[in-house]
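Let's start with one chain on its own, the form predicted alone, as structure tokens.
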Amino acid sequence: MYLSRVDDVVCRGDLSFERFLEIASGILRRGGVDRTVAVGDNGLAVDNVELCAVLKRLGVQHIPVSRGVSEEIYIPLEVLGFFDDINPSRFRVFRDSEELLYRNWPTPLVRLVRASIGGRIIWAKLEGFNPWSMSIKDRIGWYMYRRAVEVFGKSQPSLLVESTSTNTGLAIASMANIHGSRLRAYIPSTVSQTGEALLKIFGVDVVRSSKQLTVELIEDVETVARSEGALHLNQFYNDANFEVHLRYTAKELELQIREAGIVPKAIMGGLGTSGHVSALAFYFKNRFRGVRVYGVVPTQGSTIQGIRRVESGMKWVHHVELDGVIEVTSSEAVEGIIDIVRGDGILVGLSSGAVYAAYKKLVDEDRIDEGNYVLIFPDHGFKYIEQISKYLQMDSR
């Protein structure tokens, strides 16, 4: 048994998207690999080829290999460089502008004194730090156009489409600069001005729908796609959503909280396409015992832009166990919004409004005991000036 880089071992075969979860679910929870991966002399697996192809998925650097068959054995991840992915700038200093984000990983964990309530503790996770549309989305953006490059390489179409409430769309607009390609974005009606705007300014041709949910428009944008021979990345189904948070994003939180000293007693966030609070869910419950999930969303007739309800559509939660789904209106979310920045002096975004606002009602309803907990705030607040001052001239009323 010797440990191979990572590039040197070649994985062919298809795995579904249930056996990639069922294996990593294992070794996630061993903390290890208990097994080798068989190679031929060329550096094609041949036996256990399963596990090769998701440890690749989990962004370990070195793969435990043997010669022909594959051998009884225990890695840890650690071994494996497992968290070698997590690799921040130390001094800041970024070679272009693709990695000023995935070096400037990880995103602030910070405690919010104010906004903690009776002995329960917040550490808000705050993704608007990511540079591009100040939101949790660069990370998809980034790994679904990453993983399109790998499948199609040169022959990637020049144009790509995609059904997006902004953030999305800022962030694909911006790997699409990056490398030559361009992007039309379909919006719902619900899209604030600001947000047709951003997307304008980004180099976006935008196409604004009557439709109210993003969800509403990917048969649409799917139609496109085929007659026009463009590139439809679909963030609601594309496993990369999901991928990038198990492999970046929960590791990043995992260090943060050894970092501070805590094992959080739960994770809140807010349900979207699902992607980054389905792979918190499952990272976290196998990689730790007793820490409870929550995801948040609109009240039945509410709207706010981020999130939704879960029976709109979603694909990544129906694969994980969640502790709870909370409900918050549109006021509540804004109301959450001018709690953080008033008590903490921290500008958020609609939907991290709705998941401190979920966080309050869960304490108020005595629900959650004392301890730590942290919430994913997903962007900043500046793209929603709009309906925030909307809200501060009704309630002046």
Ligand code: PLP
The other form holds:
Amino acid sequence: MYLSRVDDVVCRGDLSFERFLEIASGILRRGGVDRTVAVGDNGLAVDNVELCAVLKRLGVQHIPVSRGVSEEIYIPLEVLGFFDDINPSRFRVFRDSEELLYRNWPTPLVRLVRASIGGRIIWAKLEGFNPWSMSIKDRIGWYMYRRAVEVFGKSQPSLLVESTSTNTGLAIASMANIHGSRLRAYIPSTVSQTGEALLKIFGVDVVRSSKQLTVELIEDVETVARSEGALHLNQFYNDANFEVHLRYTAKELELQIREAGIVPKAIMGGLGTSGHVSALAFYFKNRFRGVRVYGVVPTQGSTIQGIRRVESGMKWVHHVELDGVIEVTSSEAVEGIIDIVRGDGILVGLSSGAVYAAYKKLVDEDRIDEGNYVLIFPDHGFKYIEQISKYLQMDSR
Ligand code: PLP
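Could you switch over to the form predicted together with ligand PLP, since the one displayed so far is the form predicted alone?
Starting with the chain above, the whole complex follows.
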């Protein structure tokens, strides 16, 4: 047995998403692999090809291999370089804008001192610290684009099309701008003027629809992509969305909670495509026993930009186990923002306010006890000044 550099092992063959999850679950639960990948000449995997593919997608640096036949042997994740993906720039010098994105990770995990109540400690993961869209969506814009171009060998696209409620559009626009492509974004009627203006500032051609939800536009966007030969990354079904959170967001959060010396009782986040919450649920439920994961959605009839109801259609949430889905009104989401900025001084976005409001509901209903809680705050609050100000004009807070 020897450890081979990941790029020197070639594993061909298709892998369904279900099979990927099954094998990845075993690796995360065991904290390593228990057999080698058998390789032939030229490093081509001839046995345990699926294991090889999953290890690559989980972002290891080394693959345990043996010649001809596979061997049983336990190799821990650390030895495989599983955590090496998280490699922040120490002095914060970045060679280019893409490096600014992935070598700026981990995004901060900060204890909210004022918002934490009754022996329950909140740790907020601030995704607004991502550089392009100032949101969690930079991760998927970067990864979906890179995987499309590098892994699937697609030529650099001249036109991309995507249905978005702003953030994914900004993230893909940044990748398009960096690589000399263009993005046409299809936005639902519910997107704010600020969102549309931001997309235009990024150089995006914006098409506003009369439909209310991003998912309702997918088919039209796919039709356009086919007729115009454009690249449709499709954040709603592209498994690179789920995988980037497994490979980076979840891994870095594990390193952060280790540094903080805590194991959270629960992790909470908003459901849009369901990419980040599903990946965190999958990862933490395999790696740690007893961590609960909650998703947050708007109540029936409410609009909270970035998140939506499960029945409106989302992929990954149906492949993982959640401990509950909590509903929040748009006013509660704004009140959540105000509580956080007036308590701990951090202006977060609407879906972050919703996540905090959902956490408070669990506290009020006595459904969570003392301990540590991680709340994922997807973006920064500057995009939502219109909505927050309007609320404050009506409410005397
Ligand atoms: N919050 C904001 C502000 C978003 O833009 C999004 C996604 O668009 C989400 C939450 C939901 O994230 P996900 O798509 O990973 O479920």
